[in-house]
Structures are given as C-alpha cells and as structure tokens.
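Let's start with one chain on its own, the form predicted on its own, as structure tokens.
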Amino acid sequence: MTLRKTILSGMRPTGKLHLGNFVGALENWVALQQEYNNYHLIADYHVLTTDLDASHITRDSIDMVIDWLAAGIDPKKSPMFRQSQVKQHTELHLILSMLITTARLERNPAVKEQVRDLNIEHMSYGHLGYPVLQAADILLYRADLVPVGEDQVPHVEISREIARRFNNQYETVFPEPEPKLTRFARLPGLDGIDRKMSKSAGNTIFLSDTPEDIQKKLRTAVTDPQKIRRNDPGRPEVCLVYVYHQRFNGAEAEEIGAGCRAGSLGCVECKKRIADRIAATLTPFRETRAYYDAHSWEIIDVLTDGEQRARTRAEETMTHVRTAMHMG
C-alpha cells in the first residue's frame, strides 16, 4: 500500500481573502486533500515580520479560515491551525537558524523584493530570518509538497537546504519537500494585467462580495487601450478581463475573445458577462461565510481540533530531531 505523502500549505493571516487567493491557492488545496495529507498554517508569527501591531491577527485568522472553509477545505482531512499555538514551531526554527548563514539569507530574491516594496530602510533580525522560519514551518510536518506560487519557489530552495544540512549533519529526519506550482499561480488584479492582485493595492475582488460589489468593480477594469468604442477591434491577450473570462468562464471564453477581435463585443457587454459569472461562482462562499458569521463558535472548535492535530504531528518531528542530535 502506497503511503499517503504531505503537504503543508499556509498564508499569512490578513482577513478575507480575494480571487486571488483562490486560483493561486484554495482551488488547489481543496483538490490536492483528496489524494495528500494535508496541513494548513495559518502563519500568524509571519505578521510580525512587517506589522508589530498584533491585535487584529486573532479577528483576521477567523475570517481568514471561514474563507478556507467556504473554499471546500475539509477540517476532518486537512487539520487547520495557528502557528502561534504549536511551540514546536519556534524550537525547530532556533534549531534551524544555526544551519545557514546570513549572507544566504541576504542573497533570497524574495526577501530582497519585499524590502523593495516595502520600502524597508532597516531590516529586523525576525525579517531577515523569516524564511528558516518558514523552513521550520515545512519541516515541522515532514511534507513533501508544498503548493507555491512562482514568487514563494525560493523559500521552499531555502528549507531544502536546511533539511539537507541537518540531513547530513546528524541523520536523516526530513524529506526535501518540493514546489508545487499551479497553472493559474497569479491572478491579475482589477488595475492591469501585469499586476498581481493583492489587497494592498486595492485591486481585488474578494470572495465574500455581493453580486452589485463585483459588477460596480469590474466596471473600472484596465482593458486593452486602444479598444475605445464598441465596434473597434480589440486584443484579449492584453486584457486583464479576458484572463476573467479565461480562468472563470470556460468554453465561452474563445467566443468571446473572437467577439473582441472582430470588434462585435464592446467592453461594457463584457464587463457584465465576467461579473455575473463571478458573482455565481461565488454564491456557495457568500452562503458558507453567512452561515459561520452566524455560528462562529464553531471556528474555535475547529482551530482547536487541527492545532491538537498538529501538535501531535510536530512532537513526533522533535523527538526525531532530539535523538538525531542526540539532545533527547
């Protein structure tokens, strides 16, 4: 009988989550449940790295796993839980920090972009070492997989590193987990085909939006610039609202991207059709979240259930990882 092998998967609690969030992740987690063993981390002490102002993170992780939740993760498959409350957590990551150097640290293109766009003048120890923590995040559950967008393959470099430094510093603990990547990995936001949708830009549809909410932000969509009026004839492929019509509209798609060129479809028609096709696909998550707004007890319970599920997970990682270092 073939085991079963691992996945971790985690965001950064930032409350509702966006269409975004879905193609470049949930879609994927739902899917990958049924054949992995799935753990989902809810990267509370990531928060810190960039905002100290902790008092919102519990209130954001609850919207954040209702979202989870009204996606089609299973919590009886896919335990859920705050890194926050599995210490072990913060013991392997002070392990893990003494197997890699600062200056491969200083060398990550991803933190190196978050300094970019942050406009971070002076980098906090925890922020420079994030990604061991990330690594330890991994690590912690023996995954083999991790889901990634293209951004996050770096981290997931650094954590194979680090499993093989202490792979071949003590004995073997930790598999090499490997990225996963999606087709759909980035989903443009509302303001142009080239930029990543994300909630700090303010371009985002979010999953909990009414129907009249996601026609009133399509309407301000960036479409091709030089389809100006109705019959001009467009170019879909610099279209941010066919690459909607692509992910969310299926067949139809090619019928309307032909209507573009030919210049029969105008972008207010189009606008309509990708609003309402979101909107209906949105439903279900619109009805779960109303009902877990309602019944928010029921969060806790779940929290409580996958982080003693976790921690469970996590000791027997330890207590491999003690006696390898023969520290148990």
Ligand code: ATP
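Return the form predicted together with this ligand of this protein as a structure block, the form predicted on its own having already been given.
There are no partners or other molecules in what follows, just the one chain.
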C-alpha cells in the first residue's frame, strides 16, 4: 500500500481572490486533491500582522471559502478550516519560535519587501515572526508539499530549516516540506510584466469580476511600449497580455503572438480576445459563487467539519511533538 502524501496550503482572508491566486495556487490545490490528502488553512491570525481590526475577519473568511468552493475544492476531500479554531497552531508556534534566530527572520526577503511596499516604520514582533507561525501551520499537518506561488518559496525554506532543527534536537517528527509551483507561479498584474498581480497593488482581475469588468480592466493593461500604432510590430515576450493568452487561450496563443510580431494584430483586438477567454474561464466560477452567496449557511457546515478534521490531525502531531520533547 502506498501512503498518500499530505498537502497544506492556505491564504490570508484579506479580500477577494484574483487570477494570480488562482493560477499560482488554487488551481493546483484542485488538481492535487485527487492524489493527496489536502488541508486548506484560512490564515486568519496572519491578517493581524498588517491589520489589527479583527471585526471583519469572520465575514472575509467565509467569503474566501466561497471562492475556494467556486474554484472546485471539494470539502469532502479537503478540509478547510480557520487557523484560530485549531488551538494547536499557537502551541506549536511557541515551540518553533525557539528554533530560529531573529537574525534569520530579519534576512527574510518577503518581510523586507513588505516593509518597503507598505511603508512600515515599526514592525511588530508578531509580524517579524509570521514565517514561524507559517512553519507551524505547515508542520502541524506534517505536510510533504506546499502548493504556493513563487513569492512564498522563501517561507517554505524557513519551514524546512525549522523542521530540520526540531528533528535534530529532539526526534524526527516532521517531513521537510517542499514548495510546489505551477507554470504560472508569478502571474503579472495589469500594470506591467514585471509587477506581480497582487491584492495590495490594485492591479488584479478578481475571480468574481463580470465579463464587463474584465473587458474594462483589460483595456488599461500595459503592453509593449514600442507598439504604439496598430500596425507596429510588437514583442509578445515583454507583454503581460500575451502571458494571459498563454495561460487562458492555449489554442490561439501562437497565432496571437505571430500576429503581434507581424504587426497585423493590434492591441485593442488582442485585449478583447483575451478578455472573452478569461470571462469564459470564470463563468462556472461565477455560477457556483452565486449559489453559495444565496446559501452561505452551508459554509458554516463546511468549516465545522473541516475544523474538526484539522484538530484531529493537529492533536496527533502535537502528541508526537510532546513525546519527542519529553514534555507530555
């Protein structure tokens, strides 16, 4: 008998999900749930690192679960749960926080980027340590794989280091988790090929956008600056719209690229075509979303069940941890 491997991946409930979340992570979760034991974490405590107002977190968490279900996560296969409702996260976090130095956390490139992007002057202790809480999130389920976008790879590396440190100091309890990337692990936003699509950058297409929203947003997309007139030859390799064609318009992407290069296809037409393709991809998504918007009480059952299953796995791990440390 081959044992199924375990996956843990989560997101912060900080707003509506976008195409980057979908092609970088969510889509992989859906595909992998056939083969792996998937656990999906609503990282509600992590929201506090950048926003102390907790009053909207419950509503935002429910909203995010609707997005996950709409994308095709099956709650029978993949428990979905709030981090705050599985208390073992905080217990493991405390233990793991002794196994990493502050210097290592200060070197974390993602924290440096956030300090710059969000103009943070004084970082809280909890914010600096959020990769340790993330390590606890992952290791608590003894996950083998973590399907995430490229920006999360440094965090998974920290989780691996902490797992190694624990295993060496006490006993081997944790597998060293590995990141699992998709082909589009860093989807660009509408404002340029070098800019990652991201909630905080306001350059997103949301999974819940209507076809009209999508058309409108694509009109603003930044294309090759050297292609000014319709008939100017363009360079698809520097154009974010072409990345979208590669992902959402597989069959026609090559023809689109050739038309752009030859100067026979203008940006207006190219954008219209991809907007249609993206809208079509998101149609089933919008339909499922509309169902759950009208039946949001079903989400409570999904969470109650997911949280119970998560607690069982988490407590099993903590029993190993306490035994390994001779503390239980």
